[in-house]
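For reference, the chain that follows is the form predicted on its own, supplied as structure tokens.
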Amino acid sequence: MVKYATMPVIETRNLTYTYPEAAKASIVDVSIRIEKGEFVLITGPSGCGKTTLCRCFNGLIPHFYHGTLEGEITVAGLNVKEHPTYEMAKYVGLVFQNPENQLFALSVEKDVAFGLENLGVPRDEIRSRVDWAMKITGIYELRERAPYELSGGQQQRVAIASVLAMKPDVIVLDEPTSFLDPLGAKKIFEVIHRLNRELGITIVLVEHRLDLTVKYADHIIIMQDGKVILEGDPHKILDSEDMRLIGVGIPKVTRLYQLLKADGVKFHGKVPLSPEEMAEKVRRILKTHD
């Protein structure tokens, strides 16, 4: 793995991209900085450019989707414009919305090994990495099963394991739970959070269900019409007047906090992002009235 000092793991400057024959740009003047080890949540309405931005991170744009890319983008210290997708795959793993688009082998372990085989990794190391990735994502017992026999949540874990086995610096997940119920989604988000906290992998998660995800994020990016309109600490962003005016759905617990505060309840500290944080604030208030 590449080691970084103060250099961000992902940085874009005035990044603008237009798909071939498109009438207007999908992302416009995007300038962001993502630090190594951060858990970054990208959200916004459908069609706002989230997926397009993610395709820039691993080189699908401009090397697969040609179009017109302007501005600058570096990932893991590499200029994405100058390095092919297969080279970027060593540093950035992309997990798609639908795991069936990534899984095609006859067994789970063969799917997890596929990327490593393409990179020419020695056989012993492939075996070691595949076992490690399957164990950490909780699918080791499924290793001989065919992916099409698995549930949607299990398939998504296989997709994550296949990326994790490559040991990338960054894992980008584009709405990875859109086909799952809330319980299945919660389990996937817990796996992603564990990879971030225990292994220090930078996570970039595109997701609109903030109730389930924002509590994990260090950094939130709000997009609209191809532009980044808000970004920063989730506690500050979600409690801002700008966020309310945009109309992006904030977590219910955050809205409850705002309503109670407007009604005169005196809370202390940051806005809560999860029921657990809200419960702690309520306990403190009750304790002061005992």
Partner chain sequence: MIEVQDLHFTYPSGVEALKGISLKIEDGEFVAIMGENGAGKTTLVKHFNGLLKPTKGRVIVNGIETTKVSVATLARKVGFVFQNPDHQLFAETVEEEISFALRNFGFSPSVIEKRVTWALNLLGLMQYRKTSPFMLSGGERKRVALASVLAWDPEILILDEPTIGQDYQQKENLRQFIMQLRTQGKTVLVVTHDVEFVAECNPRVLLMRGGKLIADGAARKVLTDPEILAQSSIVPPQITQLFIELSSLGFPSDIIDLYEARETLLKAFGAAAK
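Numbering follows the first chain given and starts at 1. Small disclaimer: the values here were computed from a predicted structure and weren't measured. So that the term is clear: the rigid core is the largest set of C-alpha atoms that superpose within 1.5 Å between two forms. Compared with the form predicted together with its partner chain:
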Second form
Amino acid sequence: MVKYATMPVIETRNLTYTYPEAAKASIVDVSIRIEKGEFVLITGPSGCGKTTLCRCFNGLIPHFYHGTLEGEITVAGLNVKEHPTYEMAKYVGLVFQNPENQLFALSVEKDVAFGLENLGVPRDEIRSRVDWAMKITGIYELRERAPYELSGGQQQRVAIASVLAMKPDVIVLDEPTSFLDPLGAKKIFEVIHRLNRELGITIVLVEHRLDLTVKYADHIIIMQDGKVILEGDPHKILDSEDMRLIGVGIPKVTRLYQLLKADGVKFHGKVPLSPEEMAEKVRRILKTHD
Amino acid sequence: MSMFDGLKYRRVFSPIHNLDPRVKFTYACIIFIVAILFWEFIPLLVLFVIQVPFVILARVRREWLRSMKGAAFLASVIFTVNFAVSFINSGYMITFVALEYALAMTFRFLVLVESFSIFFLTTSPDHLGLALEQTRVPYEFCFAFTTAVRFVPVLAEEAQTIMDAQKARGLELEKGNFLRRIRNYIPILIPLIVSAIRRSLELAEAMESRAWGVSKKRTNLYELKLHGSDYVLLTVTVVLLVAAIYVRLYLPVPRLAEIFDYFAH
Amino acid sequence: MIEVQDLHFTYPSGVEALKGISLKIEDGEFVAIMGENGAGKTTLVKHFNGLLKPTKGRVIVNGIETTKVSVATLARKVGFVFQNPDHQLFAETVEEEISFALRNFGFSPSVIEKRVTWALNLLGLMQYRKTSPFMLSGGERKRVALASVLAWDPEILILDEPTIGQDYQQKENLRQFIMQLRTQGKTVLVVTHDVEFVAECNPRVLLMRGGKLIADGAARKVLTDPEILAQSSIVPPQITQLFIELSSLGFPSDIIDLYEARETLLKAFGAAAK
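Could you give the coordinates for the form predicted together with its partner chain, as opposed to the form predicted on its own above?
Once more the chain from above appears, this time first in line as the rest of the complex follows.
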């Protein structure tokens, strides 16, 4: 797929941030560029600074957390340091890990409307955007239910709808499925994949479990100790024998591919990121031998 | 079981649920005012009975009965105390006046519980918050109110989980003397408080991320508008108030003793 | 040994969470309890240390029926580590946190001292002995919670969703730790929906759905059986997904292990090359 890399939607230069009263910086010298329409996966071991980086994207850092932010960060053409979170919220939607703690209202549709109400959008437009967002995320039928009556997966889709209704350029999701069961998680990934492909919304997904997500990604960023250690096309990154990948937990089929390659098996084309891609490679080898 | 059980909202669809919360609240208040106007038993009984169709129409009979049962104990206390006081005052004689007064006080209380439980049983907390908002209560308060309601079941469940986790580590809440028992709750309260603080931080973060705090005037997905049925109830309520005041001022209200005399002759 | 006979459980709210479960878990077994959220997994294991008592049926732990004794008595034999460490951490220091249960169970101060040191070493928490548990990272808090249960050396250990929010390295450490416990003859029960973790550990799997047990067997069998998979929400492990894709070429589809997959494919490639 051709990407029209003209204007980055997120760009950071030497971004370094230290929480108030923290002994050392949580992110160090991070310089990344995320193009419009990309599906970006950010991963790395616990405590590597992934969540901190997400908080910079909509200005929670530095406006909510304070602390010291050095370097430059531009999101949707705005300098984050100069624009408060409520302004950034129009361009960047953040979805958090715990579905329970990001829904406030007593009905689903009221929650989805929350951001638009804050922005003072006229009632008719709120109604049409809320309905639209609920339909895309598949929660329209649940619109009158209370959040605590829903499953974790449904709650998380409400959270996605509530940022989607604001029609942002970017949706950032910080480990959105860690409390969900596999089926609930799969549905979330399918929804965000659709938002990316059909609506062209830039997706930034923070996730440990590459096996479930890497197949969707155009761009992967691997962090460790607050630094970006590897970055680029996932097919290239996961093809490398880089020892630093071991700690990340690459998908099992990708690992299998690497083992077989080390055994001397000659594969063609790019590294497989999903069972389907790996199966295709195995089939090709067996066919060429026939 | 308590009379507050009858105040818990359950989602049902009925003509009463669809009424504007402000109108329903006005209704409950006026019923209360009318109840105060009378100290005779008959009008209070009437006031109690005329509300029963509302309960049936709202399809909350079970919940309403539960709240009335919950109120029964307090009602019997009110009756006993009032009756006993007039019994002593009247020189240890059982009089119709004493009986009437005790019954009237009891029913005044029951009418109060009845009308307010109709209000709470048929008004979603969401609507209540909305009503507060549209009566120009600052939005922060309305938001705090609905959020509190939203997190009650979540916190209750969390408290249960924490209790289970500590019991699994050998904590026995019922062990020891009074002071020791209070101390037994420390391992439950601390995680609960810490987690509530953490939760509120996360909530604040999520609110910020959804444009909380823009100074521009807030809009609302819902708007409370008075419909035909709201005007009907409002009219009925006002007529009831006017009629009650008229009766109080110009008409004789039948007393228990008079009715008894009438039938005795 | 844990014996469950026709266990039914209904919550006071009227939700019927368990609908007739019978099973036996022998001493020293390693069991993963799987199934979607709301299938009744946690409700089932809460019966093993008496936090819940059967509405109908019986649960017998080491020969004692759970309705006859207190949670504290059962907990001495059955350690239960909850999913979220923040639901149990409360003490001022890690050391006090770990000694909490030991004091509840009435160990003498000298034994407590020894056990705490032992547990701190076991989970690599020695340097945090005097630190407040609230100052630690998520992964470390999880380890403190685990240490606070292991300290009294229960015979049966139940871990509720231990891999949630854990990175690859933390999961690997947990797996090795469980293997170590098994060599000491402990019974380990893990409630989880992490298929990749289960595929790596290869325990006995109990698969639940709607309050019922729908499969019971080796991970290799349960996680690769197309019929069972069709009626549960389990997504099979990646390696299995690969071999299901390849089954039309005559590959066996019951493979969950990475190294077995490698051998199988190498053999097939070798045969094809000849």
